[in-house]
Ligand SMILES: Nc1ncnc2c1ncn2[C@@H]1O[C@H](COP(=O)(O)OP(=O)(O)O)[C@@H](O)[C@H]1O
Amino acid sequence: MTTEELEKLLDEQPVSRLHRLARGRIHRHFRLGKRRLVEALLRCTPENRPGLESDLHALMQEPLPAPPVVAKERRPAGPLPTRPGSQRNAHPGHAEPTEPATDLASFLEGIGVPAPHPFVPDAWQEEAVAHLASGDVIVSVPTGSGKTYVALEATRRAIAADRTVIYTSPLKALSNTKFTEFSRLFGPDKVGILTGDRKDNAQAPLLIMTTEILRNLLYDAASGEIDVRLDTLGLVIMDESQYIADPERGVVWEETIIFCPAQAKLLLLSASIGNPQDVADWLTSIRPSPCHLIRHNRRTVPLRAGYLHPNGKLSPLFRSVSIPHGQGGALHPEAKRLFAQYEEETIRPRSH
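Would you give me the structure of the chain only, in the form predicted in complex with this ligand?
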């Protein structure tokens, strides 16, 4: 292939494919626009041309987006899914549902503040609190659903039963926020916080700390050097427990759970994860009582997705008002058109 041919071929590729091609070839390729990306690819490769060409051909075999075409009569193919498995989405033009796409007015309809009404716990929140009476509970629900209520109510009950509660979070910053929040709710004398060098109100029934601090406490307790009264411990709440999958720190969550005293119940609060049942089964297999899993993916406040063009024009992102879960997502024709236009504009070098 001559340089001209290669350049032409590269020019025809969507930016996302060029980025994939640039991986490991061009330093900080994410900083580059399409034109500069093509130039960089051409520049760095005289010796490694065969490799580049064969990679390019391999990538072109994947049912990736067709190059953005500006011709009016042809529908620009959206830069949609990149996985070979999702072939049906590669040509959304053929697979699109027949219903008309939503308009901007319906998309923006209903914005506002709900009328205030008295607090009534959701069924899943009650279910979670109730199950803590007999065993451990994992809550895996979308962000903003109200996991804090479960933590608060469970804490309230444990304290009423004269038990100690430990609340852990992965970040010191979150610990501080919760310390302020809980002190306001339970009264400052009921809440303590432990860090590496400080113990504020360590005799309080509700203690807040990072997971590492709790792990250390449990190790000390295991070797007989009890620091805090773990014998009265009734509940351990682990917020953001999806951190168990953190490459560096995840092991601390496992250690803490393994060494959590048998008489204390565990409440794991987690953002939505793919396999909460696995975690629940694991807990059931190692803990004295069965673990109850609460999971749902419904968002309490419905979510809509939009596309904002750099010129300030707003469009729905999908054809439907709400987000089409699990369907790959047919893009709104307007968003698709605008994005194709955006990609096209980034091909041309900027005039300085």
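Only the largest set of C-alpha atoms that superpose within 1.5 Å between the two forms is called the rigid core. Being a predicted model, the structure only gives us computed values, none of them experimental. Numbering follows the first chain given and starts at 1. What changes on going to the form predicted alone:
With a cut-off of 2 Å and the rigid core superposed, H292 has a Cα displacement that falls short of the cut-off between the two forms.
Once the rigid core is used as the reference frame, the Cα position of L104 differs between the two forms by 2 Å or more. Residue displacement note: G187 has its CA displaced by under 2 Å between the two forms (rigid core superposed).
Moving from the form predicted in complex with this ligand, what structure would you give for the form predicted alone?
Chain alone follows, minus partners and molecules.
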């Protein structure tokens, strides 16, 4: 089968069948529309083309699920009488809300840079900084709550006490961003960076690096080689510490914690640790000082959900401005309409 023939055959398939064909072949295929999905499948190497064609023919033998048949009711001429509180086409337990859905202006209201006002730390932020004086701390709070303030204030106090601070992140890009940010806050002479391809001001009191780099430095220190001032290390900040649960990289976080010098305090920051109390108990069991957990689920920055159609149309996803808690949140009527339009354009097979 030529590439043109295969492309024509793929174009004739519903997008649901293409997604089944893409499983195990295309990473995150569920994010692709039909055209990009066809193009990605066509990029399969010649060695994999026979298997692709075979799987496609096998899927084509399976019948597609029949679309639901909706019977049209005959309506008498003129307006239908309605009873107070009644809803047509409502199913028990799935009745549409009677209040009007929010509009786009209300959904977007308040988005932007807020007016400046004096900063006052929250009680949990002050508590976290205070506990670092006597032990390790895990901060597990939602995104946007102010974890960075805890890191900055703890860093200021450690530098003032002439102690070295190491800030780790899982990504080089994030390390570079923090290097720029901290250089502006503390001064370029006090901030250095160590990543796999960058080494700058390695004797600075505040060092930014990936977690793998710190793990390797601790390995070297254990064998007698010291590249940084580990003897004066007073604070290790591990950002995005939920990586400790990563199947492949989690061991790096575990080994870094285990080999961290006893005199240094650990500050773990994350918005998505699933079991922070278990991690705190583990740190308490292996470290010389107790680990204190700071945790809350209150979002400081409101979270909203919208739906952006490929044609550029934006709509609130739910009838309410905020995201409903739990299950059963009613979708916005405009979002439903856009969903139906997308299915009409992509899921149903095109006629030739």
